[in-house]
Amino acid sequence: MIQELIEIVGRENFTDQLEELVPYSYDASMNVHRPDAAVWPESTEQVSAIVKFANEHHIAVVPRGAGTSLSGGVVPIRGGIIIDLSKMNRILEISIEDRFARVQAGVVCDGLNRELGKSGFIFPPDPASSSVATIGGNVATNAGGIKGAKYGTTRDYVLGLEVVLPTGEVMRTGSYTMKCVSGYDLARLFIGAEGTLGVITEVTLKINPVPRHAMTAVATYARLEDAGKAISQTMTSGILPSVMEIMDKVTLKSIRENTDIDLPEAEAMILAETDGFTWEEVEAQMEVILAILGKNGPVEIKTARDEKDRLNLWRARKSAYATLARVSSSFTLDDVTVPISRIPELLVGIQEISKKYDIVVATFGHAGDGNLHPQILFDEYDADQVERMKKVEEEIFRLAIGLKGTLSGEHGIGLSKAAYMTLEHDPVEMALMRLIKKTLDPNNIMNPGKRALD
């Protein structure tokens, strides 16, 4: 088997060995397994003989690619082979006129940007880890970012797809028009299918203009219910912020804390951004956004239109993940979606929860598309911290679920919320998505074990 892996590939791109195994046993969560083998292919070509073979031998196959992933998606849980997609990273065409781009799996997201930039594009999400994720995966997991309130999710500019199924059959799915109806929309089944149902090697994207101008703002409250209501009601205005951001006063201590930011002490902080083609456009968006900030009693305002002071403004919101890292190496970091009117709500459960089972949970994020993320900080090797830290978690999942929200608005389910699965989806639902996944995957060979489909 070894040999006719190391055929399709070549020897370079092909290992077994255990300390080039163990960087592919984990990703960005607390979940760890370790493959049998990884391979690194250069083509379709070769993606489409591995999984044949794996499909005929019946060994797992997951698809990788930068491995950002803070829900377990791409740990090989079943062991199997590891299919890491870094090597296929060519941006294939890029249409200005038509507004397209097509490129291999493993481009980078800033890399494709940087290239888009030229002319004046981009492609507008941007997950935070948008430095080394890569295309393939922002499909597989659905990624969005800061500004999805504004610019959505990577689901909004996939035109179409090519895709290996578990029978090694390539697919080619989707158009290279804004428009088109013609039959089944096949592309929608694999984005956000977490590499359950096939392995996307290629993707056609639309991309928008790049806008020109940008103003920044920051507001301090010293009552959460303050800070969630400007929230909702900035997004029922008439007036859509590029950026409409979170973070409560855990996150703000330990940036406080652990760098030289001046934060005044808070319960919450909201970063909005506008944006737009001229100054006049992105001001007059931004008057609305203050008088709002400032009617629901902020401790404090501040406002940025040179690149400089605006960057100084989000030093605060980009280091919130690395210094609550510091404070706990041991964490999980969910992405519970709800509704925009039930932020406030939202915010006061989980600091409520934190407190019922004495865990520290730090919640910032995506506020203006109602996507938080509440990072619980606990031991990894107390075990009574272990026991609070998962019953924290699932009552954030349940108080999400009954504000009409759901589990995953960006990380994607993998193995850290399979079990929760049935809290949010009813048992006719999750029968139809085990008969998809048993119709193309017949074998269970594509990333198992993952979501509860199995």
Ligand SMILES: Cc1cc2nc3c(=O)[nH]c(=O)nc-3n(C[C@H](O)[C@H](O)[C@H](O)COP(=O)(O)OP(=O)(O)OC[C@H]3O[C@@H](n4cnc5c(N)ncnc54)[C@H](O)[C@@H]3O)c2cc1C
Contents of the next structure:
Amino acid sequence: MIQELIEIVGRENFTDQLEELVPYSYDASMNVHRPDAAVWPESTEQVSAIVKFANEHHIAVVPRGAGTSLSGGVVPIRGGIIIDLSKMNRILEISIEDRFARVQAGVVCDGLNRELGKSGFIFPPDPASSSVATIGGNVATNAGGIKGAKYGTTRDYVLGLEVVLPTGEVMRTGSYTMKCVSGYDLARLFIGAEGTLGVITEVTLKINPVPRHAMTAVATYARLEDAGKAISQTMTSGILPSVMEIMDKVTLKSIRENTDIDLPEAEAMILAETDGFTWEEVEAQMEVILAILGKNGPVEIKTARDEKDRLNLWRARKSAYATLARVSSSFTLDDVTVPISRIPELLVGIQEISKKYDIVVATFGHAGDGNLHPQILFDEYDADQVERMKKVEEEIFRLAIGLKGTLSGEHGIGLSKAAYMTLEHDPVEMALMRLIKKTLDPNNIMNPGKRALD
Ligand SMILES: Cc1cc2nc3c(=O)[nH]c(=O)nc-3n(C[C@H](O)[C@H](O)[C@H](O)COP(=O)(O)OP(=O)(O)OC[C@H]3O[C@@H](n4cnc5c(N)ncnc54)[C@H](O)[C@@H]3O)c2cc1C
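Moving on from the form predicted on its own, kindly provide the form predicted together with the named molecule as a structure.
Every component of the complex follows; first up is the chain already shown.
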């Protein structure tokens, strides 16, 4: 079998060496399992041959981009072959006239935006991991980011896909046009499928012009509920901020103590941004937001003085995950999402659950689209804390679903949330999802063990 794989990809693109497989046992979650082999294909034909081979021998395959999954999505829990797409990293076509970019799955998100930026265009979804995360990974997880409230998620930009199906067949679906209703929308089935239905090898993305101006403001609050109210009022004010982020007290403290960024002591901080084609447009929108932030009892409101100040505030938000990881190296990061008006209840509810189980939960996230990231900090060597952490996580999931929300807004289900799928999806829907999986992948080779599908 090793020989057959080497014949497909070449000796230099195959490994079964322990020291090379260990890194493939991990992603950015706390799940761990080692694969049996890893390959670095360089073309769709090679991916097709690998998958066909795996299907014939009933071997698990796990497509992998940069491995930044926060849900265990890329951890090969049943062993098998990791298909690392990082060598399929070519931008194949940029058409400004037709507003699309066609790329191989291993292209890094920021790399694509650097190229598009030369023509004043952008692929807007911007996960905080964009400096390493791949477009294939973005599509497979339907990645979002800080600009989701205004610009949506990856799904809103996918025009077409090339996918290697579990049989090894290559399917092209979608179009190069801004609109398309020809046939079932099969691309959508693969967007957010976390590699359970096929390997995405090529993506055609809609691109947007880069907004010319942006303005950033911060407001701090002594009460979490007030911050929550300011967010939901802003989102119903008729203004669509390009960013509406929140960081709670624990997050602010960890950034203050682990970086040189000067942040205030407060129960919560909101970071808001407006963008547009002219300054007048940007300022007019910001005026409305500042008025709303002001009437909800802030401790302080500030607008960024200049571009340096603005980027500094961004640095603070982008360092939240990393600085919290310094406070506690064991953590679970969730991404529950609720309808925007329920944000205040979610914020307060998370705080109450944290107190009830005496486990620290730091909350930050994309409040403008109802997506919060409670980062549950605990000691993995303390059995009692692990037990309490699990209860905290389950109660947060139940709270979000009770508020008409979802388990995951952008990180996916993977392994970490698989046990909770039935909290959100009824038996009829679960059965249909399993039927789709079984129909496309009867031998269950594509990223098995994920999402409670088998
Ligand atoms: C510090 C940090 C910040 C983050 N911030 C955000 C954020 O703001 N927003 C957000 O949405 N996510 C965020 N994430 C999560 C993660 O970066 C995204 O889910 C990202 O899209 C994953 O890309 P990747 O290339 O690393 O994919 P991987 O982690 O390698 O894979 C993720 C999943 O997609 C599948 N997959 C990967 N490539 C393919 C392919 N070509 N075909 C089929 N399936 C494939 C894998 O099997 C796996 O299930 C963050 C993660 C970290 C560590």
